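The data below hold one chain only, encoded as structure tokens and taken in the form predicted on its own.
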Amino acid sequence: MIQKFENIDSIKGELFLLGDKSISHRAVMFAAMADGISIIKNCSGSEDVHSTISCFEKLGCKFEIKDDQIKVWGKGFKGFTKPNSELYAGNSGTTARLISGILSAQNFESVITGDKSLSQRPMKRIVEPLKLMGADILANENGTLPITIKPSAIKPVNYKLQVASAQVKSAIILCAIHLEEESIFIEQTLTRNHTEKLLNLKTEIESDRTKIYVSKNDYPKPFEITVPSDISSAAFFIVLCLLTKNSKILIRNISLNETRTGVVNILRQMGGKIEIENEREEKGERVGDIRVYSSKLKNVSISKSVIPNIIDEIPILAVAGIFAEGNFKINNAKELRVKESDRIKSLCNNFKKVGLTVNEFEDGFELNGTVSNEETLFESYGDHRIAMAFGVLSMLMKKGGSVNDFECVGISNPQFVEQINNLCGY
């Protein structure tokens, strides 16, 4: 499907985003492990986290959705059952990797598969330190899906985590938390830590690095939840309202978590007028309202110790950039050659389309010039952040301009288009 977007005046307006993925999917995980049931409000609708909810309906576990709500029958410890069928995680890197976890501690056997593009996906960085614990796991040749997990005697470890990946941590976590004796977890670079907070992990931060300590003591009990709305979906909304004059939108009930709000800072930090109200904590998390106003900006350097933290963002960060003042560049953001798209491709492609001049290094890209306002058809690659922010960047030229195979946005936010249509006033 192509999606045509025109050039837009201003925004104004309120916006209420659907729960945060990466919350969402820990959520249901945790609901299913539980021993009873757990109420989950707000929850993503994307189809990833309906990945999630299919895999652990085919692990036995019982789900009732009605509204904004819903109902999770969790199975308890160690109380799924053998699927029938292999554990298809569609587009879903979070679902295939921290399922692995849980599953390396199920006495039954299990095979996990995806789609094209989350076949092509890393999965080596999970299966090294799960068979360090003792699993019994096997990727295919290239170190991708599919995932074959057979019943093994896991054991606890003192592990230094290799790769800066919340993913990674939380599978050897969802392991780990099925042993009695205490396994040590060290993080050397921050990354994401939702299945920390919402476990209530005991961690150690130390000057370079955190300690995470995981036992069956931190074993999930049933709980309600309402999942704050996704700060990653938030962020194309607040660049476009950044860029776009006569605009102010008010984002409410925004995950604050300071893993996440990286993205936040180097707006404001290149210029951006974005306040936080409402600010307020809920289950461990930071929540808040986002209020974003027209801006000027200029470009600033983007350090290697952020650069984990915003790694879904850049996309929607290089946009802005293109109308800062100065160029816009990143480095130390090999990761995204590895995402649902090789990203540093498919935005230097895209770029390019619009006359900007371009460089591209094997982990970042620099980007200098103007846009030209002729209207332009852009590829999303089947990337879901890639897509809208082309959209966006469509929005922002004089003609307008097209993304083809939109409805990948489904992958994290299906209502995108909507929501931009309430905020012109369509």
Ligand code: S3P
Second form
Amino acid sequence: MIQKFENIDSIKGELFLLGDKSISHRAVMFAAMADGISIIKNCSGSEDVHSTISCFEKLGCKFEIKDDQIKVWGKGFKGFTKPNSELYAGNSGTTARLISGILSAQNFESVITGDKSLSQRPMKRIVEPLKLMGADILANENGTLPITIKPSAIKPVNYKLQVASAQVKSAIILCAIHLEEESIFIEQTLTRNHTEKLLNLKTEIESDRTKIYVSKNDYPKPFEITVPSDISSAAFFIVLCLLTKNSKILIRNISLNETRTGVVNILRQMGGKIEIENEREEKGERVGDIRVYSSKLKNVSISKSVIPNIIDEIPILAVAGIFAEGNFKINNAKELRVKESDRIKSLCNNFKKVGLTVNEFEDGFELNGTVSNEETLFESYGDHRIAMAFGVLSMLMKKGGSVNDFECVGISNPQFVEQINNLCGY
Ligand code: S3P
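Next up, the form predicted in complex with shikimate-3-phosphate (S3P), please; the one we just looked at was the form predicted on its own.
Let's see the whole complex now, leading with the same chain.
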């Protein structure tokens, strides 16, 4: 589906977004693992989280979904049942990788598959550490899905993470949580820590690394949670507000976890007027309201250590960068090549369409010049964050623009167009 966006003058009003996708995935998984009934409020309505729910249904869990609230009947320690068919993770890397850790500790065989994009993404990064833990896990010869996991005797480890990835970290934590004896994981670059926070794991932060301790004592028990709203979805609206004149929006109950707020910090450094109000803590996660005002931006340098914190927001930060003083440049972001699309390619190809001079590197890109205002058809490459980033760029262009295959936004925010229309007063 081609989605057309008209140029917009300003946006105003209040925005409520559904629950953070990363936290929702984990809440669903931990509720499924717990022995009894859990309630998840403000759960993400994304297709990705539905992929997680449908995998756990196949493993014997019952879910009752009413609007944004989910009641989960968890199966308890090793209570999952052998699925009748393959577990299909759709487009969701978080589903495929985290569930691999859980399934490595079960007493039955399972096979994990995914859509075309997910089937090209690297899985060796979880297969290798899980094998070190004794798991009988096999990806196909390219190190991609499908993954087959057979019963095995897993053992505790002391392991230093080789990739800065919260998905890899969470996969091995979720395997280790099935063992009486403690495992220790060492993370050299801080990545999102929702798994540790929700499970209340013992962590020790030293100057250049984090040590995470996990054993069966940490196995989830039934809980009730209100998931804070998704800061990664909010980022598109924040940038649109900053870059349009006389705009002012309030986004309520946003997750302000320190491993996710890099986008707000960078936009503030760029000169963005962004205020945080009503800050509080819910189930270990920081939450608050964000007020955003139109601002004049200038580009800043983005350091290597902040990359994992902004990894999902780089597409929209690049859009902000082309309207800011100076050139937008990013390096140390090779991970972008193995996301839902090769995001370096997807971004560079689309930016070339509007007349920018694009310098592509293996680990990033640099943008020069000004955006032509000819009406343009952008490609989403089936990647939700590319689709929304170029939806925002379209709205900032004098003659508007369109995005091909826009339906992929359902992967993280099916309400994107409706929310834009509300803020425009349509
Ligand atoms: C996620 C972690 C990140 C992020 C993805 C969600 C998670 O991936 O890009 O959208 O929920 O753990 P990596 O940990 O592989 O970088």
